[in-house]
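Form predicted alone, single chain, as structure tokens, below.
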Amino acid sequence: MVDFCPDDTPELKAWRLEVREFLHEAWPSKRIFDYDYDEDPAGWEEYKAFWRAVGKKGWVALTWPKEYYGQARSTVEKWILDEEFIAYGAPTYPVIGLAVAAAVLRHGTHEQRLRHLKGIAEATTLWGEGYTEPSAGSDLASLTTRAHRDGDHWVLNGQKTLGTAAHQCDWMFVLARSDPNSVKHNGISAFLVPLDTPGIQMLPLENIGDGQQNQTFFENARIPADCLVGDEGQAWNQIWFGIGGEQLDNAFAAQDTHLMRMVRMLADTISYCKETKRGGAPLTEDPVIRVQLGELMVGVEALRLAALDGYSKAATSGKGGRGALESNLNAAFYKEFWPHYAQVAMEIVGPLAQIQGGKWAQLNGRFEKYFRTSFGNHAGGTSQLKRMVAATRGLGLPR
């Protein structure tokens, strides 16, 4: 494995130490949560406390300006922040308040990143996902919610879809056409939706990792004017694919959330098989599974090179990224490589991995409850369709 270590100063040190001891007191009992695939209360109740926690050292916002609520940190430390709560374990951000506040950060107006980056800094806003439709899922350019102009508002009509954890938000950002005589990519924006408005319904869609999404409608729902993010009909580029506007945030090549439940996954598989014996020896020393266990490992550390690699050119160009070609065939080998990592998880375990609880389940069910979890890594796009942009914007291959 490669051997990266940015904390290459006595400050930087100083810093890991920092984030190392508030994990151990802000999330002690190691709870394994996961927003997009738990229902429990309590659950929900500490996930949003611990991440109020954190909000309230700042670390949300690290490396935002401190013109709207950051502390204007350093892309290194903001790295090193990401390496802890990976390796402690901690439970991720809603990505989808990270996709709000980076979107209001580049394309938003001041009043918009006053009003709407506190509650995202602070953990005390949660906001919802209103890209996916029933027909237009891989291919979201095909959307056909609808939002026109009518005075001082804009008028929503239409459904949404897999809006994860939606119910327990306050907020959504929605993507919608606003040029009725425009197809695909043109005349899409996008809008900051209060979940209260008149005229949204929500009902809940379970998906087999016990996590609920769900469907949300608009009827005439009316919203402010100045809820639109961006340039009107140009969400397609400047939301979606970040074009445009002003870098402010410096944190640059952030590491990927699905990426750290893997490598925490890939932890617990190897320690299970260090402490799990069968005919008398570890299973560490059984060669067939030693061969499962390197072909996982490898798998992992291919995925965390690709982010030093992020990480890197990020840092060394200073504008961020990897291009079409690098990120879409990164996201195509994770969406293919979790599913696989699941299944053979569940083989090295044999059938006590089919075990939800009781004394019989191994790790508490976990290895179960990551092999139904696997399939829902559509977010973003299938991996047939990451591989389709890849060749088409990264190679620039006909369709």
Given for the second form:
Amino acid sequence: MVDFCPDDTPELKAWRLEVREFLHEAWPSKRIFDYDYDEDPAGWEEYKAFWRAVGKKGWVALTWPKEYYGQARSTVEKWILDEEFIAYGAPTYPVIGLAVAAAVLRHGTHEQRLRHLKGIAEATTLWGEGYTEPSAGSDLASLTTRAHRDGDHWVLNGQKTLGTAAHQCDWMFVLARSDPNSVKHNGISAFLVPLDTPGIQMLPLENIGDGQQNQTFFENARIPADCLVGDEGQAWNQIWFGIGGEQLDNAFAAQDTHLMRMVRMLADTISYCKETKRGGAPLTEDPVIRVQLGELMVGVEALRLAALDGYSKAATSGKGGRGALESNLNAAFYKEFWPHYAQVAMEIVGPLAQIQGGKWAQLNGRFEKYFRTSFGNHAGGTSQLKRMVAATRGLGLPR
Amino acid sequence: MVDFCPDDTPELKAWRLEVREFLHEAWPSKRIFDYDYDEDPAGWEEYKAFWRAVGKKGWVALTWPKEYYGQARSTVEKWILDEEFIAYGAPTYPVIGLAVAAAVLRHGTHEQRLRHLKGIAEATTLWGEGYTEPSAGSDLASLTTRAHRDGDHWVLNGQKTLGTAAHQCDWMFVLARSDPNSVKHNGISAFLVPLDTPGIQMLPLENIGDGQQNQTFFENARIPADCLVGDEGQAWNQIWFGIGGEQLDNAFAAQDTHLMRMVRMLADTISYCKETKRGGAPLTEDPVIRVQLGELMVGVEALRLAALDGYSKAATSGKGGRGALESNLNAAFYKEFWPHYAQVAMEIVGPLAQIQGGKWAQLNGRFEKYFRTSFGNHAGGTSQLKRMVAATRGLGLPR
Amino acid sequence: MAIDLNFNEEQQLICNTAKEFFAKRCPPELARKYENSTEDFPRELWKEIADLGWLGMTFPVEYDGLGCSFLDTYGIYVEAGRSLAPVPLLEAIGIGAALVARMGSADQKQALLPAIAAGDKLVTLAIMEPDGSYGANGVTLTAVKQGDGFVLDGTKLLVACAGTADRLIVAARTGGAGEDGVTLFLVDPKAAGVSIERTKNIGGYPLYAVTLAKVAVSAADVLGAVGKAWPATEAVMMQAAVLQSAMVVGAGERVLEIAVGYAKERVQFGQPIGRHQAVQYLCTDVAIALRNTSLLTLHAAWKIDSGQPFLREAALAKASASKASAKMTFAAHEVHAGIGFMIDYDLQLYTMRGKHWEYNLGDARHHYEIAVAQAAA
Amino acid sequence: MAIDLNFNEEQQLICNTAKEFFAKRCPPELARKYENSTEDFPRELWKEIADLGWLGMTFPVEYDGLGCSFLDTYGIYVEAGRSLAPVPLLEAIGIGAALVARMGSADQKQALLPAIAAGDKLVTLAIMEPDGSYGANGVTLTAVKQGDGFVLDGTKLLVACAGTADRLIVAARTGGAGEDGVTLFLVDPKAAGVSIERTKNIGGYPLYAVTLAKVAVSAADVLGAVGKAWPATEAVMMQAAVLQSAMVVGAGERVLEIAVGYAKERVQFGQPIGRHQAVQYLCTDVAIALRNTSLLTLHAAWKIDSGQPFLREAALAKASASKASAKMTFAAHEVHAGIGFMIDYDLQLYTMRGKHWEYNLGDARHHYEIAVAQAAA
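In place of the form predicted alone, the structure of the form predicted together with its partner chain is requested.
Entire complex below, previous chain first.
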């Protein structure tokens, strides 16, 4: 039965209030902090402390099984929690950890789950991304980082790049070619790699969104055999396309994270327009800006509903996933709409949007920063790739 | 030296006036008539009479050599003539005839020139397009219409489609495969085919722009050997990509014809907005419509200047052509901008734009018709094809 | 129950039945036949639909209705859109009857609703004027009090089925400005002083210019309260805008099917054109516009169904549907190039009707205005 | 001679010289070095440019200028854009000196132009206010008559090189409304009551907030006629908008080079990404926006050069340039995906400066307004 209301019972309404109250206590500063685009040390400390507090409540692992630090709560409760986090403007959890948790819950051993899920659930262990290579972005088939077995260890050699905030992380989820004779998507395995392993070095790569991505070099880095997650050589099937035919990054939270930021941004854009006058009248009374705002509202609301649809499908199917067509269409739309949103918001604000900080910066420079971060829309695969997958896997067009 | 002014001498100014005066006499009704989207018999008669009058002045063949019915006048005079035709709102010459003239002037024999150019110059012979086939649109390589030599005749067999206004024509410019063993672009020849040849049949295909295109069937249609124009089997190189690397349809006039219509449409759109009130104020005072009009002005003016650039290059190079990059970029832009223009114009006019005729039709229904005809933007090759050619031939990207 | 985007079993059944019915009874040839025809629509088909119980579905049971919910009828509109069924479901039921049901007196309802449900009577709205404005400000047709009744003067355009309707609901201005002073009148199109003329239009719909010259209307034919009709009229039109959006969704599904089907079959340059990335882009353009509109429309319908405020949601849905209507058909034409331009090819039927839907009950800009007014309030 | 879109020989020579000079002296590292730096710009480079004769090129010969035409200097701006040269050519010459040359008294011109041409003095315009409006209505900073002079109060934002400028040309309101009552004043940024603060900005440019608190200005420092400055100010700004568009064209040529170069080299899924149709679309997106802007800008420049009315043409050029600036860099980023997002990669330098250019001297909407006002007049 069609129902878009997540909290239609007294219990769920109470849950919403509980979350809301917690946020007021745990994030009183209401500081805007996006972990992937912020390098301020004080911000990072505040951010990590916040998520440890959320973890302590058991809310990171809200829907996980109880035996693995979870609370086995419903996806609807998770949705309500997310909605409140958006509405409050709280920062989002680093997405890779959630992807690791999904992979380990699905393909890990009992021991791996016990060992790794706790740190993710409590937000005490941060995870970095180790898929992308300088010559293998969306094209995983070109992966060249190699893992060879040496006794009870795996030895990693190669280079990963664009590891967002990896320098803040303790572990990295690394995809490497474990079968040297394999080609394309076969023979790739997934490893849980402690970043303090000798032979791992990191160089910073700064991006135009004020974030730090990283180059990570593996030179005979030896990791214990039990760092392999899933079956040897099966990472393409199990991990990359593991969750209902989706790519890893979409699996749990990346898109929702970005959506949350956009919902928050829309609310702020509208408030800004209500409060800001130009030529004596609020921007909301400018007919051109009204059209621009209306168009932005349509896009953001469509994305919010698509996320709801994802939750609905996950709840209905029990598989925790969305269809290949829908999820890739959403991802493509999102990846194109994000920079469009940022551009239009900059147009609405006008020339003062250029100013990055200080008294004259508009909305504390957040429009401007949002614009810069929007060039990070390729992370997790370009819109071109998402459209191609939607067209071929979803619509059945020939490859 | 940079100069965008076509008539910077007293002679040229006088020429402009001469053209203008002629138009007032020859097209007093100022009826809007687009030969490819009009089937009204009275309109066709008026139209043909008009162009015969232009032909009598020698203005169709203005720039052709004198020995072939031309006046050997400069391209600048041709430009001024075109500008006046646009400004006046006169109908455009059927484009295929001009393409045939270009091909015959370049690749025809002396006899062919004498024989065919007169009818084109005087607008007494109308020419139809015979390139497109049901399975070969932009993909000329798939051409299946065949011509085989039989004594001093060629025998045509096959089917052509989408022949715009071919039912109004006397002759057709047909591309056919003359070498049965050839593949792809080789072995295609160009033929000048009288449409009263036995074995040729035509079936109408009506389009949504109120125009008639046609299916033309060739069944052992025998044409004299001297109907071959250019070298046997060389039509791809000589005709299709014959003029400075451009496709036949762009060579002389197709794009300029459409540009002329768009310039006329823009003038009419702006007048309409000045004269039409909504909520008590002229549409030109609506801030949203002002943005829309501004954007349309930019696009139309860019296209007009691109045409000027084409004339400048033609005049400078003496080759009568534009570069592959520029002409394909312009064509791609035009083919995307045209439907965009039509859509935006319909948005500006609002709900009454739906009405097609009678008292309540806006601008005599011309916005609505322009919208429908804009779906004919594929003629002469889709924007996708033009972009592909621009990217590979122009920008040097790999094929 | 919470967060579920699927219809319940009864609703799913209605969708399936409607899909089958329209597929069988409304092939594209029927839509072609009634394009700018002299007959407004096939009356016998209308009767069949009445017999299925779909016309009065949402009417109260006391007026021969089934008391069904908004979402219950949703699927019928989706399918009517998919099949381009040439019947005035939206105009006569989604708007006309809905206005009567919402604002009518008991007498008016009794006189009209059972007959509408039976397919015997037809009531449509006459609101748009030569000014071309949407919204309350666009209503300027004058209604001057005379005795107990009123005298109406003015012109209405794009009035659906005026050649068949038993009553037109004429929106007029009895005073005031803006939302204040709008009154609805039930006017017999055959009454003295009313002249109607069918206007040829891009969608081929039975749309009329209706001129009222000193048309006398009695007090009994005022629909709702004098001068206070706007809020209810707007609410009904916004609900109808959601139904119009549902029609766009149904049509969009078919347009996507046509485009994808052609992209798989048509071979150019030695391979199916669907292998070209440009064509894949065009097909996903259709799919993205469709998906977004579908989600927004279902959400708005649910808001209406559950009795919540819905203006913002309905406005977002129709804004998206208006844009999508143009975008989806345009992209599909780009996939087809020449063949889509031919009258014989069915794609264009969607393009031409889609243009009407884009405007009908407010274009994108009108609905952006409403959504922003709600959000910035 | 008629219809010729090519520069004459001298102009072509200037283009070539400028291209070589900037390529050698202004590598991308120089632009990076001056990004939001404490120094406004490299003064020694400025001196070199002065020595080349480019600063005073368009000044009258009696003020140490060369009396060159608008088109003669055009190529220098194209090349400054291509190289992202961190020097205030547009701000100090295209706007500041141009205002002095056009509106200044003989004394003012004598005091400033030769020194500007020599690279020794700098004058820039302070017009934008915290309201963020373009156009005459945006000028609200008050100038109140006091004795022979005036007292200025208010704030100006995005003022170029206020840390280095010898004089700011402050646009103020001496009365009236709209275009009437705007007056320009030559203000020493070190004068009592003037405070300046460099504001960090996306393009990294030396842009300042300038606050004037009861700043006394003498009658001798009024530039042009009191209350009548707007038409000439607008004309100069519109000419400068064409020069800004020329910079966008130069930058766009480089952005296209970068994108096409990367598309040819970068291999993904076993082939150069430039073979993918989506990447070909993106590259032609850049090329189309560039070509259109280039044509419109050259046309506007020619109108100026030949003494014809040019507001419409300049407005179309800058509207196109503003849109193109965003569109070209966006498309190039899409070609690059991850690598273009990195600070180390040069593409982003164009993106960030392009954002400033998009706004500078009026965004697309402002120029659409001007073009439509001209066309609908």
